[in-house]
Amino acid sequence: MTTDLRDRLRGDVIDAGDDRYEEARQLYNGMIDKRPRFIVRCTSVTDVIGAVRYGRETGLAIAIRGGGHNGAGFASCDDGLVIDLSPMKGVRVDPEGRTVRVEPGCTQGDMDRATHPFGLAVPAGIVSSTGVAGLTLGGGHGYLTRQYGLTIDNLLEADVVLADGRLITASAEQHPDLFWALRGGGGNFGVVTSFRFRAHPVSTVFGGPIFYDIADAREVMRWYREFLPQAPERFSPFLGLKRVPSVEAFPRDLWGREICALVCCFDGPADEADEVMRPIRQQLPAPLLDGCTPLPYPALQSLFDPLLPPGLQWYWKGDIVRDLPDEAIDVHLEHAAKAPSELSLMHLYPIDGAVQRVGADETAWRFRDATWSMVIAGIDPDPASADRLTGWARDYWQAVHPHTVGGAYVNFMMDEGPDRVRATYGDNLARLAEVKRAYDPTNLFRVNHNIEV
């Protein structure tokens, strides 16, 4: 069987007898331990087509791996076939047209390094090791979201290998139903082998973290909920409840200290940044640390990379948030104080501004009238801490969930079952199921937040 698979491909096929198997099967989330039968390292679209056809013919479960960053472990599967796209890392920038074509093995860092020399950027997340493919298919939000929308709002077209092995292009003009579904519907519909994005003029930004003592957190959070709707869209501060990491980047006397953080990004010149930052500096208590400074956009994107290497234990829960009443703030502060590790956190990422100028039915990602995407993440390097991380995140989420919209950003969900999928897609679910039936009627691509046919 393995020989037959190898005969179809130019890329490597790795199985349990290969010396590279243990390393090749590792995922970003060290809490997930899966043992696939085969890992196919694709080097081209034809490799992807061959692997998809093989999986269909043999009945093996198929998992798609791009950057491998998926917290729920959907980049792998037990006793199945992993289509590993990580060798496919081509990026081509069109500086005049302000577009960029990105292959599915690229990380945000790969994309940023290619676009930055041209003074361009594509809205993406906040950790440069995040895979472009998974981030995009789930929606994609980060520092530029208030100004330029979600990553999917900047997607122009995608090349997709379907369950029957055909390669097609999905865009507003070609297969528009599939293009609609890809923008938030995850990996349910095929294997994307190329993304083409609209890029924007972004070069040097003003940003970084501001840390406040946890005793000031209630005041900061109340101020933040009032400030954000009035803030210029070029300014995107996200809020976190966490601890100061014990690393040399921060003063030793702050290590391990509980804080409320504002992590800022202003896409504009330094003289305008002073004006934008004035309310923060005049209306809030004196911070423990103000790390905001002019820096290249890729530097801000990779600021937290050293704190979050591959292999940590992760358990996260997400929700979409419209309002932040005092009752919710009380719940946040109560549960954040019980964080089981120094890296564990709660973040509120702004998804207002440009995001709200797209209709709820224009893409599969429907939360167009919300304010924040929330994540609660239990994180630690020690595998022995897995139960504590999981228990804390679940308890925290359960307590704050009544103050949320109900669904979540799929990239902040573990494998949580069909009820959470239904809550997340809401009125768009029926249309997603129609697209699924049209392009993947046998549910070949089911290792994901699955759309049932």
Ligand SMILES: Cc1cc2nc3c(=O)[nH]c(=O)nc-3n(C[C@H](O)[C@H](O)[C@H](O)COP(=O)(O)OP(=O)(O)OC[C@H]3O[C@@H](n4cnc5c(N)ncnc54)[C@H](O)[C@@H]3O)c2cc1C
Given for the second form:
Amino acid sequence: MTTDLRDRLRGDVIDAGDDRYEEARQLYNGMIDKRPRFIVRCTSVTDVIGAVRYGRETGLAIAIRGGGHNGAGFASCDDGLVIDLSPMKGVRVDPEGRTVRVEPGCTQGDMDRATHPFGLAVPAGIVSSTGVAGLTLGGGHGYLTRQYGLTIDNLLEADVVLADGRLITASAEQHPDLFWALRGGGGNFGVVTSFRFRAHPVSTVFGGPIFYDIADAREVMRWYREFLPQAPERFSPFLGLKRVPSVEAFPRDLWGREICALVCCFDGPADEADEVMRPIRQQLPAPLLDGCTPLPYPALQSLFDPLLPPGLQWYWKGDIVRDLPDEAIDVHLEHAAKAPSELSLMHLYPIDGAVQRVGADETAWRFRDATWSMVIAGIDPDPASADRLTGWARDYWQAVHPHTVGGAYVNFMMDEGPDRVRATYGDNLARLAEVKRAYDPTNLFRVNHNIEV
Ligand SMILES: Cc1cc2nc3c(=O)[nH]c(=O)nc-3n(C[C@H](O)[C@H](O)[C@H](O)COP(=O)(O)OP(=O)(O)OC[C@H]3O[C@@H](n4cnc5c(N)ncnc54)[C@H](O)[C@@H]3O)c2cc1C
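Following the display of the form predicted alone, present the structure of the form predicted in complex with the named molecule.
All chains and molecules follow, beginning with the one already shown.
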């Protein structure tokens, strides 16, 4: 069987007998431990087609791997076939047309490094090692989201290998139903082998973290909920409840200290940044640390990379948030104080501004009138802490969930079952199921937040 699979491909096939197997099966989330039968390192669209056909003929479960960052570990599966796209790392920038074509093995860092020399950027997430592919197909939010929308709002077209092995292009003009579903519906419909994005003029930004003592957190959170909706869209501060990491980048006397953080990005010149930052500096208590400074956009994008190497234990839960009433702030402060490790955190990422100018039924991602995407993440290097991380994130989420919109961002979910998938897609679920029936009627692509046919 393996010979048959190998005969179809240019890329490597790694199985349990291969010296590279242990390394190749690792995912970013060290809490996930899956043993696939084959890992196919795809080097081209032809390899992807060969692997998909092989999976269909043999009935093996198929997992699709872009950057491997998915918390639930959907980039792998026990005893199945992993379509590993990590060797497909091409990026081609069209500086005049301000578009970028990105292959599915690229991380955000690969994309940012390719666009930055042209003074361009595509809105995406805030950690450079995250895969462009999984992030995009779930929605994608980050520092440029308030200004330019979600990553999917900047997707122009995608090449997709379907369950029957056909390669098609989905865009507003071609297969618009599939294009609609890809923008938030995850890996349910096929393997995307190329993304084409609109890019924007972004070069040097003003940003970084500001840390407040946890004793000031209530005041900061109350201020933030009023400030954000009327802040210029070029300014995107996200809020975090966490601890100061014990690393040289931060003053030793702050290590391990509980904080409320505002992590800022202003896409504009430093002299205008003063104006934008004035309310923060005048209306909030004195911070423990203000690390905001002009820096190249890719530098801000990779600021937190050293804190979050692959292999840490992660358990996270998310929800979409519209308002932040005092009662919710109380819940946040109570549960954040019980964080089980120094790296564990709660973040509220802004998804207002440009995101709200798209209709809830225009893409599979439907949260177009919300303010934040929330994540509660238990994180620690020690595998022995897995239960504590999980228990804390679940309890915290349970307590704050009544104050949220109800559904979540699929990229901030573990494998949480069909009810959570239904709650997340809401009114868009029936249309997603229709698209699934049209493009993947046998549910070949089921290792994901599955849209049932
Ligand atoms: C440290 C960290 C920071 C993060 N920060 C952000 C953030 O700022 N903003 C944000 O929006 N998200 C963020 N995320 C969440 C991130 O979007 C998800 O983890 C996402 O799944 C990562 O994509 P990936 O390609 O790396 O993952 P993978 O695990 O490789 O893929 C995830 C899933 O996506 C699907 N998929 C991947 N590639 C393809 C493809 N080519 N075709 C079809 N389906 C595919 C598959 O179902 C796959 O299982 C962060 C995650 C981490 C771990």
